[in-house]
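Encoded as structure tokens, the following chain is the form predicted on its own, with no partner shown.
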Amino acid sequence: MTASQQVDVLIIGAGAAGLMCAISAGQRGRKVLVVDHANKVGKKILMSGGGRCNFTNMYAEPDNFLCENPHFFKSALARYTQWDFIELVGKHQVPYHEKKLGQLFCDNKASDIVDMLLSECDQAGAQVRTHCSIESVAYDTGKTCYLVKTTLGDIAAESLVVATGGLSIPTMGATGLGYELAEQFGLRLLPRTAGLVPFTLSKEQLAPFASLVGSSADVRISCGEQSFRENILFTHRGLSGPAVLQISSYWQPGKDISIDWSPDRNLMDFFQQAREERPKAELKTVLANLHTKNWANVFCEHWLNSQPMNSYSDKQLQALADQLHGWTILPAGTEGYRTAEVTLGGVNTDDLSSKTLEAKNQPGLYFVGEVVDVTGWLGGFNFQWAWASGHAAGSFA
């Protein structure tokens, strides 16, 4: 690449957000160059999913999103929908399935939507580079373009769009220098935190759950007013599972979350019939029809008393069922950024263009996916909204 490189859109950034934008606006004919420091393009992409890639959601709607300002991400998802990055997938006869709840997978494996992208991308005629680092960027206000400085030499570009990622998965390569682009040009952002990502509990609070290690539980789980129904794991460090992940991205620090470990039946009526049925069966007997042995052994021994079912009352059995339906306890912490799929917080929606992405107080500069304060549920939706910004901003930068 030659310096003083002229194009008309540079994307910072050559993950999901970053490509699609990159797609949008070169089939617009810009000429557009998206670079990127790491040594390949879309890594989260490719280690998304288990390797599969859940690209996006088939119920993605705007109650799947958070955000400051709940409306902001209504118009980008609303103009790319789920339905249209699907016809994309059909369109290269990438074959895919429905996992559960809505969630869309690839048979084979997620590099076929990396190169799905990058097929796009050559036929738009947008160039992808990677090992380049930003050095600087500046604005020249009297030739309205940007200056930037990098280790592959010096480009100008009308457009600039930061598809830089959040700070989740540092391994990955994952920087902070999209937040720095954005407070160097007056934008505001928002307290980032981890998202997604396994809660950590103490030594102490660790210690009944030795033998359960490994082991998971359907379950519903609830912080505040949100709750999700889903398996949770128990872990070394404490507990994760897909239900953990999404109340996560709810929780703050010294909240307790509760867990109904039995939101399908009532445990009422399940102990009464047990006493009238098996009135000589202790409750751990009992208890591990709901889950596993192990893990009725493990209540009983350090928060339920575990006698024949004929010896409670009906006063006793409710307070049972209550515990069991509303378990409590405070996570000591998260895994934080090492292991979270996603980061919350970001740049604050309030200083850009629902329509455009656009900073409203900075021609030209565009801010899309995971550095922006939006952030999507477990299952596709993260990807749905790195679609649905990268295409928004492509189709003006």
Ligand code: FDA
Contents of the next structure:
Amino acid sequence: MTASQQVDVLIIGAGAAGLMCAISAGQRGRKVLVVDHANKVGKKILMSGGGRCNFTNMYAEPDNFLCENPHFFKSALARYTQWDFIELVGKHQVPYHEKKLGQLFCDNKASDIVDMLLSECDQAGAQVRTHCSIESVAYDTGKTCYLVKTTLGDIAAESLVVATGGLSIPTMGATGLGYELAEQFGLRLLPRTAGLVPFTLSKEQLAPFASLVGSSADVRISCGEQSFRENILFTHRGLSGPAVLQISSYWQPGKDISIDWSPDRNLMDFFQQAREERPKAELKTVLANLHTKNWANVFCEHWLNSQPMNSYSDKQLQALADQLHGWTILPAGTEGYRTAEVTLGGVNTDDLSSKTLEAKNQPGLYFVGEVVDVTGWLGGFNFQWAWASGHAAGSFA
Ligand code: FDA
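Next up, the form predicted together with dihydroflavine-adenine dinucleotide (FDA) in place of the form predicted on its own?
Starting with the chain above, the whole complex follows.
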């Protein structure tokens, strides 16, 4: 194959990680081309954060990330931190605010972030082409370069960066190309599943919650050792809301999740006090103070037997308190990639350099962003990994 175009660095995928990689490589004087099969760049950035892009988190630290090797991502995250990205946002005068828990969102539109990245690409001399599909990728060992057949012509590149993202929201252009390329070049893959995704419940499990659909409650949710304090939302299909999205990344089919409906208040104390102060009041009236009247009615009708408070013994009150502090449910499944924000698993980090994101056994081949087995919590952490890994590879590719 003779290439119609020759570049130093070819990046497949003009999303968050690919564009950041292009900026860093371009700033080093490398001739960079980013190609994407979509009709526009950064589609996931545009739809993220409800259209306002939660672009990073002020409190990002290693504990906020999941990876088979819990040390792998530390180096890249330390070399391009949330403060580096915040500085870039400031340089471009993109207005933003903290919504909660250190989550930074654009004041206006997510397109401010895409415009900023494209302007940086332009200044760094990196070219970006959309509507470009990849037909094949080969490595020429003699010339030590990659030969990539695309619908826009053949491209030869010294370094090839795979920034094709994960599998979530296929309608937005997600494909498995990154995983296929990893396998083609002998890198191992870890099983992929939908993360940051709502739970589905069976018909029988859903029935009691019918009148609660659309309402939310502040809870502590746990799965195994991991727990999150956030809101849970009842939906037509099951359970959602930030608490559920967070814990879904730690859940496996067949595992129970546990919900503490009163994360701040010791319910035994609360019930004993209510029994003393309002002996004739029914449990459902007392419980209405915890969340809503409707919530209390549903729980009393289906799981707790509502009686006047003075009819309960201490033992019975303790049992009720235990039930509500550690209410367990077995999700039927998740909504899958159709609505998931991220893909867990992916390219095995054992086969990548944590410093450069280059494949250990394939010179000049890099993997960045979500295609790699690094997943962040909800709250801007996934973009921070995209920026940091893109920057790390762009500093060496
Ligand atoms: P990304 O998916 O951004 O980019 C991959 C690119 O590769 C795409 O442009 C795609 O078209 C291209 N591509 C794929 N296959 C290709 C092929 N075969 N040929 C050519 N090009 C190809 N995170 C966060 O931190 N804060 C937030 O607010 C949100 N919100 C959010 C909302 C929703 C609805 C979703 C689905 C996701 C989020 N996320 C998020 C997660 C975040 O969007 C995600 O982790 C990053 O976009 C990952 O960046 P990448 O660059 O790795 O992939």
